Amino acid sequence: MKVWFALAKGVVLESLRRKDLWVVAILGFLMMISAGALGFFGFEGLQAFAKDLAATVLGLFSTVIAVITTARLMPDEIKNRTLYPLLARPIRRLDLLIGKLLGAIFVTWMSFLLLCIATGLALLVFRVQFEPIMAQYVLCKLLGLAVLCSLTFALSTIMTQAAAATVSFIFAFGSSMITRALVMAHESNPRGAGYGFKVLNGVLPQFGLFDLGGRAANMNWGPVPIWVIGSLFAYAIVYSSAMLFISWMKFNRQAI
């Protein structure tokens, strides 16, 4: 685990060197200014709208950061030839992949939490109420971002950086639409073909499960049951592990 966290620390430091988190800070500042401009017209009666808008913006920015940060990790290591000094050390390829993936997840989580703090402060200035479900929204979003990072990481070992980012964006923003299409295909086809659509729906990532933004934006909604959060946590662990296994299978056979 020392190797994993050392490699993850390197990814975080590289992100700081690239000024990625500075971009996040600027985005957070712009979000606070935008909230101030909206607050000029008054938030009374618009609290649900403000929270829904905040959840949408947070989801958009954090998704972009997760995909861009993760998609370039391994391709950049190979392109810049910095991978060879790492593999020359007593480090297994699996350890390298785990460390890099953890680093991408940490950078994404840090960026998301910074944006959450900026957004929360902006909304608190105008006395927008926050229910306990907002904490669950943040937790589930962190789990969903980890799954997105693992998917993008696996794709980046199979295809080019641009292709991996594109496919990840399609799944991240179109997950609900793809799921509905597969469900409709399953219901309108014969049993054999419909079963294939059902299996495909189970294999593809279900990012909509982690999005509690719509629920959190509504007033006086109670928190989600603990067993649901536990199920989402288990799903994130299993799916991320499967994506890491795919990455290892591809990278382990790759000639460096």
Contents of the next structure:
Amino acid sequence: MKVWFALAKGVVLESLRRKDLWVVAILGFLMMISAGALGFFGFEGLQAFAKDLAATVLGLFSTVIAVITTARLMPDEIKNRTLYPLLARPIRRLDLLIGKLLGAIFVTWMSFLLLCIATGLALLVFRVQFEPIMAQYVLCKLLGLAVLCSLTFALSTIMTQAAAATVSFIFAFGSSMITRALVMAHESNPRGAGYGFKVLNGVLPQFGLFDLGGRAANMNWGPVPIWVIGSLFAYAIVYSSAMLFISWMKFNRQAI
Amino acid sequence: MQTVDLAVQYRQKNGDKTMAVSGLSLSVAPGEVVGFLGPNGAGKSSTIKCLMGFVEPHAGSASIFGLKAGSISAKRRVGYLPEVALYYPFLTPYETLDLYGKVQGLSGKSLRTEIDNLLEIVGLGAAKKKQNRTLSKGMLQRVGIAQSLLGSPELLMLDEVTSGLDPVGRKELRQLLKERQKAGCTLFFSSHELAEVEMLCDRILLIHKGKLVEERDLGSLKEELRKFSLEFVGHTSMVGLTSELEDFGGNRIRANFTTKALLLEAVDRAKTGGAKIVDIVSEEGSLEDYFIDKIQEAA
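Starting from the form predicted on its own, produce the coordinates for the form predicted together with its partner chain.
And the full complex, kicking off with our chain again.
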């Protein structure tokens, strides 16, 4: 555990020094200014619109930060040869992978929470009332981002940094569309090849499940049941572990 | 540390296989200082990577302190300096060592004290709070040396140890490594710098195209390479002592010998024969020439 957190701390420190979070802070500031301007010109009664917009912006920026931060971790370690002194220590390669992934998740979560704070302040301008569903939205988004980080991390161990980032973006932004297409393909041919679409749908990450943005934006929706959150939590753990396993399978025997 | 019939093979992107090391058997005893030499692409780094467990051997075996090379128990006792590493550009030398120390299982005040000491020893005390990306190549090499010394390893495996260091840095490094050796540390390092090797090593291993071509005790090799010559005026027979005679005219002759004993015998003969001795020279042979010859022979 100590090893994991030492490695994760290194990733977080590097990200802070790289000023990755500055980008987040600037985006957050711009969001507050924009919201302030809208509020000044009297867009009252647009709470639902403001919440929907905020959820979209949060989803977009946090996804970009998660993918960019995670996709470069292992390729940079190999390119800069910083991997050698690490693996020369008495640790398993799995420890290295866990520590690095944890670091990426922490950085992503920090960025997302910073954006949430900025967005929350911006929403205050529209006199938006905070509801429990918003907290659930944040919690589910954090879980979804962890899944996204683990997917990107696994991809970055088997393909180039750019390819891993591209594929991750496709899955992150096209998840709902891909799922819909696969479900339709399965329904049109429930047996034989159609069954393959169902299996594929089960294997691909379901990022849409973690997005409660639309629900949180709607004024009439209450919080989701706890069992749903619990199931999402379990899904995130299982999926992230599977991605970590794939990374380990590739990296464990890899000559470096 | 030992390798037996070690073979390391890499698969290239086009699917071809390259044998970097083949049939390499070597051993290093505790407390020894061994230089691992060879031209570029000879297989030095591949061998070291195999010993560190970064690469699985294609055939043969490698062990450190009787433990499987690359195993966690073996790595606990080894300090490693990679050939070229940039280290984390946005961390400081202190943070870099802190990270490596914690990954090694060190912690608390003892780790902080050790980091401070090591940074002072390698001359980075004043730069410990500067980010690595602002450091020169030589200073980064010092960071690398410091991290390899964390936890006082029993074996130091250093790949191109003097890379990037200026003459002052090299001298300090020599001093540091000698101190570690006195403390009982085994040193195994690869280098292109024959002068460094000459000043530090007990033994040298020469590798070419993945195969060991020479293994010598450095003391006896230097003795073997030493050249002796006697310059005299007069007629004195050197029969049985040397056939390497240079005639400068006017009875002035220079005779070259392979050992000190032969030189002394020649001096006796010259005196007995009434020759006038002009000069007696004892000079170090060129290690560089020797290695070039050996590599050419192996090629």
